[in-house]
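Here's a solo chain for you in C-alpha cells, the form predicted on its own.
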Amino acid sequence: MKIRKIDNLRFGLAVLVLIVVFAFVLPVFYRVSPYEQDLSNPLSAPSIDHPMGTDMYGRDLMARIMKGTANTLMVSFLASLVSLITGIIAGVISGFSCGIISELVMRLADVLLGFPKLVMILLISGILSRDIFASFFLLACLSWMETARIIRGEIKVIKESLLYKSLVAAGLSFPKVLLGYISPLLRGKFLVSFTLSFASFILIEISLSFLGLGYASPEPSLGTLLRQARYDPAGSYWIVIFTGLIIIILVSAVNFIADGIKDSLEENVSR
C-alpha cells in the first residue's frame, strides 16, 4: 500500500515535468512559429514537416499545442497560487483571531460559497475576456473560501494543543510561532490545496477558452484548440486527439500528485 502511494506521487511528478519540457523547453529546440499562417497548406495530416499536423489557417500545430499547453500552465499556476495565499492569509486571520473578526471571515466565505462558481466565472470572464490575467486574478481572489476553512480548523486544533500552550507560554513571538512552528505543520495541507486547485484551474481555463471567452485569437490555448475542431471534427480528426491527449495526461499528472501528497499525509497521521 506504501509503495502505490508513493508511486502515485512520483508518478505525477514525472509526468507534469515532462509536459514542462514539453510546453517550455522543446520549443527552443523546435523553431517554428505557432501563429505563422499557410493558407496554402491547412488542416494538413501529420507529416514529417508537421508532426502534429496543420490547423485551419494551416499553422503548425505542434507549435501551438506547446504554446498553448505553456499559456494554460501558467495563467492556472498564477491564479492557483493567487488563491493559496489569499486563503492562508484569510484562514490565518479568522483561526488566531476572536469574535467579530473571524465571524466575518467565515461569513463572507459562506456568501461568496453561497455564489454559484460558474455564474461567477462566466460573469467575471465576460466582463473581462480580453485579459486572461486579470479575469484569472479576481477569480481566484474569490476562490479562496475553502483553502481558508481548512487552514482556519487545523489552527483551531493546532491552538488547544499543548506544543502551542508552552510555545506562547515561554514567551515566543507571534510571527516565530507562525512560520517556526505553525507552518511545517500546515505544509501538506498547503500543498493538497494547491494541485487541487490547479487542476480545477486547469479545466476552468480549457472551458472559458473553448467558449471563447478566454485567450483571444490568434493565442493558442488548450481550449482554443478545441474549439477550432469543433468545426470539422471528422476531417481534423488530429487537432482532437493530440489536444484531448494532452489535456488527459495534464489534468491526470496533476490529480496523482493531489492524491500522492493527500494519502502520503493521512499515513504519518495514522503513525
Given for the second form:
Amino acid sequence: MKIRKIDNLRFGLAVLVLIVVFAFVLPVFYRVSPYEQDLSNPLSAPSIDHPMGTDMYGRDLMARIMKGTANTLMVSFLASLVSLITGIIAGVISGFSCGIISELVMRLADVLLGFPKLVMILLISGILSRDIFASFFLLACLSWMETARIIRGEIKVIKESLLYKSLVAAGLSFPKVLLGYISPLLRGKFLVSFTLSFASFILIEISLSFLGLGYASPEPSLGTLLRQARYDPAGSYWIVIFTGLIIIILVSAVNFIADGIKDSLEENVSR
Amino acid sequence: MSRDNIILEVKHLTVGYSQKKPVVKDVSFLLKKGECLAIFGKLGSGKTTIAMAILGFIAPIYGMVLLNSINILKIRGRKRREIRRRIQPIFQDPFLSLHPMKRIKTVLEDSIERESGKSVKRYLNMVGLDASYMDRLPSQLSGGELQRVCIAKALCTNPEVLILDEPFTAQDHVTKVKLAVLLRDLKNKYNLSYLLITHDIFTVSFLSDRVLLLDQGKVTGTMTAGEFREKYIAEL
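Show the same protein again, this time as the form predicted in complex with the partner chain rather than the form predicted on its own.
Everything in the complex follows now, all chains and molecules, and the chain you saw is the first one.
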C-alpha cells in the first residue's frame, strides 16, 4: 500500500522533471527558433528536420511546443506561488485573530468563492488584455480562498493543542512560534495546496490562451498552440496531437504529485 | 500567615463560557513559596479550567490572579510574555506537548533565558537525563523520559510556579512513582511552588502539602496533606 502511494509522487515528479528538461534544457541543444517562419515549408508532417512537423507559417513545432510549455509552466508556477503566499497570509491572519477580523477574512473568502471563477477570469483578462503576467498576478491574488481556509482550520486546531499552549507559556515570540514550530507542521498542506493550484493555473492559462486572452502571437503557449490548431486544415493532425499530449501528461503529472503528497501525509497522520 | 511568603493568589475566580453558567465559581486560594497545593476533584469539576485561566488561555468572567502581588491577567504585550514564563505548565500527555520534528536540544534551547548562560545539558541533568538525549526526537523517547524533558523545558524558564495538570495520568505505575520522587526532590532543592491538579489520590498524598477540594466548580473544603491521607487512604 505504502509503495503504491509513494509511487504516485515519484512517478509524478519524474514526469514533471522530464517536462521541465524538455521545456527549459532541451532548447539549449535544439537550436531552432520558435519564431522563425519558413513560408516555403508550411504544415509539413513530422520528419528528421522537424521532428514534430511545422505549423501554417512553417515554424518548427517542436521548438514552439518547448517554448510554449516553458511559458505555460512559468506563468502557472508564479501564479501558484503568489496564490499560496496570499492564502497563507490570509489564513494566518484569520486563524490567529479572534472575532471580527477572523470573520471578516472568511466572509470575504465566501464572497469571492461565490463569484463564478470563469467570469472573474474573463473579466480580469479583459481589463488587463494581453498582459498575461499582470492578469495572472491579479488572478492569483484573488485565488487565496481555499488555501486560506485550510490554513485557518489547521491553525485553529493547533491553537487548542498542548504543544501551542506550552510554547506560549514558555514565552516564545509569535514569529518564533509561527515560523519555527507551526509552519513545519503545515508544510505538507502548503505543498498540496501549491500543486493543486499549479495544475489549476496550467489549465486556466491553456483555456485563456485558447480563447485568445492569454499569450499574444507570436509568443507560443500550450493554449495558443491548441488555438492555432483549430485554424489549420484537418490534415495537420500533428499540432493537436503533440500539444494535446504535452497538456495531458503535464496536468496528470502535477495531479499525481498532489495525490502522492496527500497520501503520504495521511499515512503519516495514521501512523 | 506572612504575605511575603505568598507567591500566587487567586481571588474570586469565575470562569465559563456564559455568565449564567460558569464552570468555575468564585474560587479563591493562596500558594506559598516552596509549597505544593493540590486541587483535588472528580473529572469535570473544573480543575483544568482553573489552570487554563491562571495560564491566561481562558479569560475569566471575574476574578484576579496575582503573582507576587501583580495581577497577571491585566498585563499585556512583552511584559505579559515575561510574566508568563514565571508560571509553567506540565501537561498530562508529554508527547502532545513537544514538537514531533524538533530535537530535544532545540526545544530546550528555545526556552532557556539567553542571559542565564545555562546549558541544555544542565537542565537535562536536573531531571536525570544525560547529554545523549539532546539529539533525539520525541518519538525516540519513552513516556517517562518525555515527561522528564517537559519538566526540564519548564525549568528552563526559571519558573516560580509549576502547574502540574494530571502529570502522571499517561504513565505506568513505576514511572509515576519515579516522576513523583523527581518532582518532590526538585521542589525541595529549588524551593519551587507547585499547583497540582489531579483526581489521583496517590499523587496528592505523595506530593502535596495542602489540598483544595473542588466539586462542580466550587471549593468545598481545604485540608492538610495529613488530613487528606487520613480521610482518603483510610477509605481505600
